[in-house]
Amino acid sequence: MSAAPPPDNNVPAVQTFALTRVYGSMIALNALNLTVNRGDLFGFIGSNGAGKTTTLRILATFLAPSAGTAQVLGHDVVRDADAVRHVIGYMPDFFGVYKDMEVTEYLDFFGACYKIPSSQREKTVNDVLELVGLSEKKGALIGALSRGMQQRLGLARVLIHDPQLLLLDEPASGLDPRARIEMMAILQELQKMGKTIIISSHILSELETLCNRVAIIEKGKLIYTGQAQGVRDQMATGRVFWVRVIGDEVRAVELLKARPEINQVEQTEGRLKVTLNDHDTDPGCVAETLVHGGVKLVGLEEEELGLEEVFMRVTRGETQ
């Protein structure tokens, strides 16, 4: 039997085609079409029960789809499951550790499971420990490690066979702020090394700065996929500007409210909050109105729509 040809390097890291998963009468995934490009640090966003974990488990070959297909680096997750397992590293939101084992013993065990030769395992274990910042804990018992260190050890475990794609389900769950920051820094370094990473998380403010692309999912349906800035632009139907003037604020409010392009004007803490009717409205109308009306304008700044606010706007918190 001849070996299967290597996957085309031009194909995306992940592609799903009408991917569907049904549990009895519950639809966990509803015809999901998703593309993750090679080299992406991809944020997968959704409420609990939205379908994130189901998607990751299908990609990791632990679940079979009820309908549709999924490919990982060109390999079908059902027909080529063994090939998929060799190129992925899957880290679930909760994973078991052997607390009475030493860190190096734990990783050596998994290295043996991946059939890494014993002559190479020591160097491989040392390399992944250095990568996740646990070199000083080589001889420590796992049970003595903090939650953050155990999460990093879990990441080291999925890196032991040098996978091309990492599937990380809530990797920062339960971590304190410092441990979360350290984990995100490690993920950025892995992306620089050429890894493709899919990370599901509720820590939206961190995904906004961490990920180059995101997807939002609710009730098993894909609501948005693309750049983080793209979803902000798409949902910012009423752009908001903060305005500072010198002089008569009441006069400024009257002038702005008279413009048809402006939806709302509010006075708050020495500034005016001006909401435009739609995203395409030229914000220059704000400055033009005030200057022509004889009001001295000293500040005009757009309010950035954060990813958390976008998430709240586009989702309803619904689950199956």
Second form
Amino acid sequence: MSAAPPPDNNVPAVQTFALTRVYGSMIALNALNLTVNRGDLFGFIGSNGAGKTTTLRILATFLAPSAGTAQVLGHDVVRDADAVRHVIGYMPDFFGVYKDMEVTEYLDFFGACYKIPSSQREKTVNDVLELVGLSEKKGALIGALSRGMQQRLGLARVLIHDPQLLLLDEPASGLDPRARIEMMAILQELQKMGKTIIISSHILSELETLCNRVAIIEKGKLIYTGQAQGVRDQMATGRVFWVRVIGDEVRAVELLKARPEINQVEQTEGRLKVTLNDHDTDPGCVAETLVHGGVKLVGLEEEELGLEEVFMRVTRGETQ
Amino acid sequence: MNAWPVIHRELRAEARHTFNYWLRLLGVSLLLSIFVMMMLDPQGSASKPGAKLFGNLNTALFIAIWLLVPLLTADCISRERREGTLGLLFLTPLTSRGVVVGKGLIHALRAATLLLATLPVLALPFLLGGVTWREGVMALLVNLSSVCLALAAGLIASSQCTQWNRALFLAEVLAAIFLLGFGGLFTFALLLQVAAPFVPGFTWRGVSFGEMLTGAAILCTDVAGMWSEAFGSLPAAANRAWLQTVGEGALVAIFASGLMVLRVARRLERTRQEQPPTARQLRWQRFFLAPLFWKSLFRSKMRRRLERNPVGWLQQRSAAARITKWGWCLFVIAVESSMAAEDDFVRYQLPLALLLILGLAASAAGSFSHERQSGALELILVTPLSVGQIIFGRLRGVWGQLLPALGTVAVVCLFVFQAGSFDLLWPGDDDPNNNPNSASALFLLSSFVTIPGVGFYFSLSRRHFMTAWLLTLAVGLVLPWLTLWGGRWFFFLMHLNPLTYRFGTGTALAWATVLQIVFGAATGGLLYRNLHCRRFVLVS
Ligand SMILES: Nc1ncnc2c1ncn2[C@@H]1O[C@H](COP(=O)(O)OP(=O)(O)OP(=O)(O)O)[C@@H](O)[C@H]1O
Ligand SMILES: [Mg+2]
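One more: the block was the form predicted alone; return the form predicted in complex with its partner chain.
Entire complex below, previous chain first.
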């Protein structure tokens, strides 16, 4: 049940060139250039209406781009749609289930759609159900499954033809914490098996630990792409330091405010919050200023910015 | 009772649908085409052209009301239930009565605008003369009662069902029952109050069931201007009694439909939560619907079908699909056997086949909407299934659903012709040389082949089932005939062609078949292209 071999092993899993999609007069995707390498667990982040679903739909060959091109494992999503369909597994942000079908029947149906020979299908269905933890619900009607179970069924469906690239649109949104952790474990396992996974989500803190690379888009434009761990360093427009001094805090504030590299100084709870102008500013200037001005410096630590905070800063909640 | 928010919301939603404008346009053009056809008909200009025209227009309107109003109303509550907004409505201080009455009023308004749009055309016969105010008032009252009853049928169906196709089906069945009940009671009242006292020589014994039906049809619709003829032959007192009976009938109809709407509201209050089937229901379902005999044969047949074409399997797997299939077949058998004793048995075959074609168009036009609503369409389209597989899987499913029923009709026709009855399937005067029977059969066959493709095309490109269905019928059935008549008139006016002589029914049918195949092929090509490029309306 292996998928068709890609033409070249060195091409990235996904590459888009000025990908654009317009709905009427609304530009949902605006010249997006995105590269996802093979073996990545790639987080795709954006606020509501940023264009995540649109991107994934185009990559899944479900939607045609208005302009630009996209390649999945070297196949063009428009010209080579059929080849792309063999190697991807797409899980939309809704379930797409037939409520009057049984769980195995549903997977069997999609197995047949992917042309898995019937002799293998039963085993495959059992395997994927085992993997997502739905084995004991085999004969249940899908309509009677809970939301999280339906979501797991969706994941099982995606895995049924053993695709190389998984496109998952908010796969964890309906899961309980335990199931979420389990799903993350499954995804990591799949990554170890060599699959490329693109996952869009709002649950940023999870993406941070899960993904090795992330992209942030806003209003259809890419505003960041790179290492998940490096996001803070790159995106934190001004690094923030917490400073503790003994003695005249007012004087310390005056001294710091006089420096051009320093953007903002606030006094809170006996500490000073110092925001630098930009990422490249040398943080040494804070200590230097205080020491030269004769203020006793007893503590200086940098504030850790989480992905969430970065996200908030970058997107400023702008939606279209 | 507070219905205003519901009315407000519906009004806004309705204003956004271009469907309403199209519907009005369709209504007006339908009436206009009847008008034009009657004017062109050489026999039509005999006596009292106004009265006859009025009668025919009113008949068309009457049929349109009973056909369209239930269909348009049928999904109004079931849709809210399906999308989960019904529960939300009930969490607000709105009562179920407010919801139902609001919905009913909106759809009454919609029907009223349809009537209003047709008024200018209905006024034409008055200008031609021969129509009195009496007929105007009677037509208004009868149509008003029809609208109320048809609305009630739609609302009841909508409150009972969750799936739209079931709601539509139930709405039409209820409408048929209401129409029969209303027509029967109304005719009975008229016989009692007008015929018995005023028509000399009238006896209850002499009325057969067939006469009763024909009488009811005439009394309700004024077809061919029969009212005006009857007015002329009856004394003035009888006319007054007639009008009074019509008024009373309308009051009863309005009152009855009001009561039914209130009952619907009460029921909705109780059943607003969607209950899963109980264990007992499941057991019964399994008992009745699961195949009892040759289980393993059935299973292996379904398996093979799944291997060959998953999309085709999808359409045939459910019990509902089997019920529809054999339901149609049973319906046809029932109609055939009840008609078998009639003299002009053959004449019923064509309307019956056309009814089946309407059903075929409906199931094609609605075929992708279920998938689109559940989102499964998106999943199917990203699998490597080819476009051909998707289309043919669906085609086989839709054909399979109506094949037993249509096959029954075909067998009956063959049998009748074998037995030596050479009546015509298609009405029309003809010389035996251009065989209209085989031409009719050919036309029906090509309808059977082409209409599903047209239906799929509109099912993917239109958001609403009704639009898709009407467009399917327009392109698949009406357009070939329109083109044919348009072409004939063009050639006639241009003095270009030997076609100016009246050609027989057989030839006309053959031409219509050719045109139908051409249009069907064109739409099929568009369908293929759209599916290939994944171009269609996404949201339902
Ligand atoms: N079928 C459609 N017709 C018109 N506009 C659409 C359609 N689908 C999406 N859009 C618009 O495109 C933009 C991007 O939508 P998209 O669904 O890609 O956002 P998203 O990032 O997935 O948002 P969310 O986080 O809410 O899922 C939105 O502004 C939306 O309004
Ligand atoms: Mg989305």
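Nothing here was measured: the structure is a model prediction, and the numbers come from that model. Note that the rigid core is defined as the largest set of C-alphas that superpose within 1.5 Å between two forms. Positions refer to the first chain, counted from 1.
J.: Would the C-alpha of Val36 be classed as shifted by 2 Å or more between these two forms after rigid-core alignment?
T.: No, shifts by less than 2 Å.
J.: Superposing on the rigid core, is the Cα displacement of Ala258 between these two forms 2 Å or more?
T.: Shift at Ala258: 2 Å or more after core fit.
J.: Quick one: core overlaid, is Ala172 moving 2 Å or more at the Cα between these two forms?
T.: No, the C-alpha moves less than 2 Å.
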